[in-house]
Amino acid sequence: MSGSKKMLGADAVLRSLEVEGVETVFGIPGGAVLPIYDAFARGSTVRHVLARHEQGAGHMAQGLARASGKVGVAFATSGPGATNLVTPIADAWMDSTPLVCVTGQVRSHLIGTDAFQECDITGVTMPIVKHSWLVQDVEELPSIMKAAFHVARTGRCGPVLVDIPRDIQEAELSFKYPDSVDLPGWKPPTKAHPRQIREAASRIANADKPMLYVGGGTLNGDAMAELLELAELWRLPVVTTLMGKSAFPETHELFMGWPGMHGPKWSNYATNKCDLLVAVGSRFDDRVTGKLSAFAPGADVIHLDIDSAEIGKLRHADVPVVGPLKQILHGITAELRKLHATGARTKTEPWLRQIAEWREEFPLRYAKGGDFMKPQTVLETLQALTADRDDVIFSTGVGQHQMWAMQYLLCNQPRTFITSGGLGTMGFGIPSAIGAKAARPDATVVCVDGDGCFQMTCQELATATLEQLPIVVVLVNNGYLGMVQQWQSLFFEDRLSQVHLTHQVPDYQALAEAYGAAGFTVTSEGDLEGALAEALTCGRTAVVDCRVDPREGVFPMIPTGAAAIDMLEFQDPQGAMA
């Protein structure tokens, strides 16, 4: 343990963050957390970023975690402050993002009395955290903080909550930060079984049509280099989920796109026609598989994951391998090298040619022209302007714009695409971009947002400008809650109900300027490239309002419950499939 020193519980929280190497946290002060904020005022090496809403603070912490691979930290007061963190906590739970949330609580003797701003936040969040602590003894604070960071980042990453009554923050303790944690019930796997690794390698070596199906666990496990080495050694095609996007370079010849509800037809064909599906840190989510029984029906499954609970949860694994993905992928590659030395050779070249033919036959398409700029054109132009730069990080909100971003933005560097996957949280884009900028201040951070999402968290533009964390928001403004409109159009006989937002209200350019940002309005394709280029190089927070076709849909699309190959395709104005 480190040396002992007398201090208040509030100071112990900040000293714990310092020992953990935390550089930036996000939050909003309030009554039950005032002693901690007084500790900030008295001095800490930890930077505090003042959000405008606790949900924004939580998403900022997520953005920092996803861009850096470190644990994100958010602060909130009791009651509504804490409940405003519930959405980012749930989002982090679904997407396995390491997050430590520190909340204030009413004084210990008031707990259970319905005191002002009292809320049983450990109870509220119980289903959506890896663990939570209500601190009852100030002397336990250092060990609890140590445990919180350890649990958040080990095994399958996720959120934890530390709820600290105000009197605990004000109490004195002898601060000693432990060197290790004492959690007898927490034993995440540290090593995969060598026999399972050998079996996985053997299956891969003998497969004619293998496919690496890569999820966000690959990024959390920092296994991107090992994934690339394995794919290149045995010439294995790779698809990534939305959460796995950027885990594999997307201009690489072995990259085959993104399977699922709005994945390209060639990606879904390849995934469903493979004879061996190697799931790498992915969980067979319904938005990827469609009708589960029809997903890759002829394939054996190798499932690689740090979380044993995912193995066999939705799809039987013929070869389950539980452990750290970095170690597992390295081990499989080593076994394949041994097999190669004994004469084994990859058999994937005909398979790779087949996927290339599908890719040529079924490209992403949309109809250009008409009265409105197309949203796909916005994303293609953004991609062209950033293609030669390795320092660009994209975040998104949730909806149509998110899917177009997946389809048209190509990420070659890890941790450069940050989005809300499992929970599908509208409003995620702007605050997560700010968090990413805090994590990587030299990067250009671009939030691709929709007008519906933008209006949920646009107040955080004030945070971006005042905290000098500039981001560029590319607003795909179709004047509607676009994805809901698309579903109503396709499945509810075009009865549009409560989805019309309008292009004009608010005036996004004026709103951006009111927040101290640069604002641009683009209504024609001819003005698009210039406005985006200026926003990307202006050196401050910018919002580019791109007013696009209000009735454009995202295609291909797999209807809920349908098989992944039974997709709705784009139809050109003449009615022909494209």
The other form holds:
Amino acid sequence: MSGSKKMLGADAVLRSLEVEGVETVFGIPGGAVLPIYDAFARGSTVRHVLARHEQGAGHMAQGLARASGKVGVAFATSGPGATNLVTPIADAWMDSTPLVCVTGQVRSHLIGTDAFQECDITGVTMPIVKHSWLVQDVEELPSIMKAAFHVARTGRCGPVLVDIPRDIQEAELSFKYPDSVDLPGWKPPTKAHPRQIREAASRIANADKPMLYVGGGTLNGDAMAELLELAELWRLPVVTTLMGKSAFPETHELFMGWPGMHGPKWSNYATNKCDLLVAVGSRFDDRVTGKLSAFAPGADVIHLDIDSAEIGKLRHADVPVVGPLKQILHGITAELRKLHATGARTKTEPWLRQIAEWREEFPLRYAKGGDFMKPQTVLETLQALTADRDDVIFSTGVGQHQMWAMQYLLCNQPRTFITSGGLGTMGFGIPSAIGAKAARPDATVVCVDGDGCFQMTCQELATATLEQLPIVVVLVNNGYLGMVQQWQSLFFEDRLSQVHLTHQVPDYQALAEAYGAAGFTVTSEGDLEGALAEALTCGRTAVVDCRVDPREGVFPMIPTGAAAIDMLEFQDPQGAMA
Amino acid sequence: MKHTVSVLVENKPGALARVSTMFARRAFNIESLSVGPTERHDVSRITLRVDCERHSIEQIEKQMHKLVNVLRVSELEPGEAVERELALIKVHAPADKRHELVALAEVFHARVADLGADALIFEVVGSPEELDSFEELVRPYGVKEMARTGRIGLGRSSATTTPLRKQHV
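Switch from the form predicted alone to the form predicted in complex with the partner chain and give that structure.
Next comes the full complex, and the chain you just saw is listed first.
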């Protein structure tokens, strides 16, 4: 950067964002960030999207990050504004989403006095950020902003927080954005060991029943093309976790679905009966493994990850490879090409045939009939309407609808399935869809939501309509906190406790219209396709209230603590839960 | 099994809190922790004593490496490191017992740091195990109060401590 320039701390924040190439941020003003918002008013190339709740702003920033691979940015004032960001920060921490949160703080001399809207937000968020800064000297602001972006997106991605007291925002500095960061303690791996890459390649070459078990790290590491190249070269089957969904084209012949609690039985068979499990930016989460000791018991493990702390955290790795996945996968492919040149050939064809047999034997099943439309039908119809398009991004809330979305929506383009995996944050869907729309204005962004989730963040429909960030909400409305109901039904003798929300209250169509969005109510399968098609093409924010069977369960299912291959399966006759 | 971990951190606000928060969050127990300056004004040393399995200590080390303020993590191997601790022990000491107590203290090179009408404060430096023994010995006389610093340590000049790289496996 060229010479320095006198300005206020508040302006320095925006100039920093501009240098970082940030186009859109999300936030809500308040007392302790007034100088920063005045700087927005005085002009910036950065677009500020006004959310209706700071949690929404945070999830929007996450949605932008997940749809684009860039760092998301959220602003909030001190105290309650900052604490409302805690959920998105925790979510970004669990799902390794690059996020810079900028919060206002009370004036420096008031810190520690329990001043109005004071909260020790760096203290509150300490266990769930990669790092945080409380700015104490305005001259340090540019280097802190630079460091914040650097830490958020290097190594394993994640959230950081910059807390800026109001007097620092009002103080003058000579602004010069540094060219490099000075963080002697921050040295994420930049290159994997060639010996480990060779060892991984050799193990893969010799495996009869290998499986690529792909997680969200692949998307964060932008290694989708390298993954595809590796899989195709050596005919390796691929399963993706919920977070890894869309890292591999899902209609590809080598794609074998999703392992875990609600993955198809054939996907879990394929994952658990392999002889070599290649973890690619995945972390052996309990929702994937079921009973850990029974997970892929016959497999050796190759673990590829940018974060060495994931190696051996839950499952011993026979071959650990730590570094950027893009480089690692490329390196393994290069080694396999060399082997191929010497006459070595893949041995996976019988294994691929075996998985294909399981696929035939154990398809996803549900039964239509009864008084209600089935939720699976809603997802199947949405899939059919969007199957030919490569410009559709899905987001979800958390619960049954999320699992059906995983099972029935096939994503062939990277970064087109945005969901809260690790933290399981209900209400993630609508704001993250808005953020994705800001990142990809060309795309049609569809939030598959549940009625419970919808009511946690539906105020952001105002943001969608007023900020011209139209999204389509496909509401899988079963009138219940459905996943909780399912667990109460299965494991607490069907004693339903505090889970009934009703189909009718609120009137979702009227609510959508109240927010300036298009509203649809669908009660029968006959009206479904027309309403969804209209919502997808209307160009406005739309809410399609699909009233579905209140007692439909998500199957198959690995009960907690059970081995992944001991899945509960869908049982006809209809009406029975399992 | 017990391990002593020596951590060099940037001397910045919150560095200690970040280390201790990580321990709490990952459910690792700290037996003792001491922090103080080093030969460099901008670097502090945290010495931690933890009781855990080998697998956990590796996790602890890797998780600490990810903290931005952490510069270096090493495990101090017993036998390859000098480990010391300081204790102040206030012992009930009526006039007729003083002579006996002071004689005991001499064995441990403990110094009398304060002398009152019916109590005295011993200052004793040694390995934490030596301090345990001394405390055992004076306990029958009546320990009124005790403060210990927690252990600090340095790898011997002849040995290399196990430097745990910031890089990777």
